[in-house]
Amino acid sequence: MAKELEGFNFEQRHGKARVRVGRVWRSNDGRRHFMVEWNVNISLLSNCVAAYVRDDNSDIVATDTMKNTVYVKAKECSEQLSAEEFAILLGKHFTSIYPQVYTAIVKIVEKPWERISVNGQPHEHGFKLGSEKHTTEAIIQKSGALQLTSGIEGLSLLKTTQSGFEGFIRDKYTALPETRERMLATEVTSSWRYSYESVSSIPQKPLYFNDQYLNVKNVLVDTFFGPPVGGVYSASVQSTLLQMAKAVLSRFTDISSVQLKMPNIHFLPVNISSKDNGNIVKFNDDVYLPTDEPHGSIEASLSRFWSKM
């Protein structure tokens, strides 16, 4: 919220940023083990301009007292909860004990530490360190506004053939071939805006937020591959991004939006030939140049008529 300060709009936050904390959850046994590890980002929009404009520090949050709170609030949740609750359940207390903060802005990035098998066993306390991230933002107004939206980084997809590129803007410095047979490789970063208007309106069911990022996530994979036998034909990234947001709009109706970032990292084909020796490696879809850059840059955004992006 803009405040006029000697004849110019002035804006303001503050907060605490990487704020690591691990939690472990027992089963009533003792024995099965449940933990996350989360890296949480707080930023407090609240009345304090004195301490800007008149060395008044009266009305400050100090980011330390932030920063110890994240471990009591962590320490008072008896139960296993999602990243998205805890988020919430920060902004809550950060809008409701201070009078001066009248929004608070909670992103949280977890660490996927899954849970592994021994003998084709789960382990009860035994993890290890997986690759995409489950991502999350709350931003809680002090009335109970809330605009929540999860996401996810680092999901590394491949496909190895169904994928082509034709068609496209030919000019002088064009060099790339048409070709209807490639290697489709990407990172995908996602986020989803959920509907829910009101921390009151959230879904009760514990673990409904886990349990939705999976969903979401399995829908993004099953779309970018499709059948197991055959797969699906890209015609190209932004072909197979779109099928993808229209999948995951179409399976959740708690979903109001989707934001997807694809960029095309590209195996190049491998032909090395000589003067003297002639084709040393022929090319024919096997053998390939990994690279990760320069990429390709595909996003896009698809959102209900309705939707507050």
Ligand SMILES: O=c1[nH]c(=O)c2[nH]c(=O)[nH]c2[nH]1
The other form holds:
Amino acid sequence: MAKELEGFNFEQRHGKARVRVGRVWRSNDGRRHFMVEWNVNISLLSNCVAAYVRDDNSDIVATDTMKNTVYVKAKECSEQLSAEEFAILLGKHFTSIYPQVYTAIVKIVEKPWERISVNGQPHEHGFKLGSEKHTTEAIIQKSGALQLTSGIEGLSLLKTTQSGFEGFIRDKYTALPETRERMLATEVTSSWRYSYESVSSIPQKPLYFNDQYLNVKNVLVDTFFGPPVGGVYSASVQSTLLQMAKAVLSRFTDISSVQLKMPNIHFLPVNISSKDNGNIVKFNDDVYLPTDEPHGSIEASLSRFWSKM
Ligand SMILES: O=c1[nH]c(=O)c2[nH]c(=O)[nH]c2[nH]1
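Having seen the form predicted on its own, can you show the form predicted together with this ligand?
Once more the chain from above appears, this time first in line as the rest of the complex follows.
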């Protein structure tokens, strides 16, 4: 909320960034362990202008207290919960305990610890780090109004064929040949907004948002690749991105918008020749030079016209 201050517009927030917490839960017999590792970011919008203008900190929630709250609440959560539920729980706490705090913004990035299998058997307490990360952001108002977004970061996908790029603008600066045969590689960052608009309306099913995260990831991946036999042709990153976004909105009725960022990570054809030896390596859709810079950057968002359920 912008405030008038000495003839200027003034907006402020404060919080604690990168609060790392690990939490282990045990099955009733104590043998099977469940764990999460979260990186929590808290930002509070509160009425505490006096701290800025009058050296009066009496309305300030210390960021150290915010950090401690993460550990207290993690301790209090006796049952496993999703990052979304934990973010909401923290946001509810800050907005209900402190009269000064009118909005809490809680972001969490979950490290992808996955249960390991040994000889094909899921291990009771062994985990290995996966790759892509589950993210969430909950914005909670004192009234209980909620904006809930979840996402995925670092989902690296690659297909070795069924991709092309043709018919683009050709002018005197254009060197790229048209093709119907190329590698397509990207690292997907996506976020999707849930249509739940209050803390009281979120599904009560345990770990619902973890299930949804896995479901959305599967739809994104399946749409990118197409069927295991034959795949699906991609006419551009743009076209594939839109198909992925549409698939998410058509599959999940409680998602009102989706944003996708899909860099085009180039695998350049290798052709090597010299004056003396002629063609040393001639590209035949086989040898590539992987690069990460520069890369194409393609992003879009898609939302329903009527986003309420
Ligand atoms: O799928 C693509 N989209 C582009 O916009 C683009 N631009 C480019 O050089 N190669 C590609 N590929």
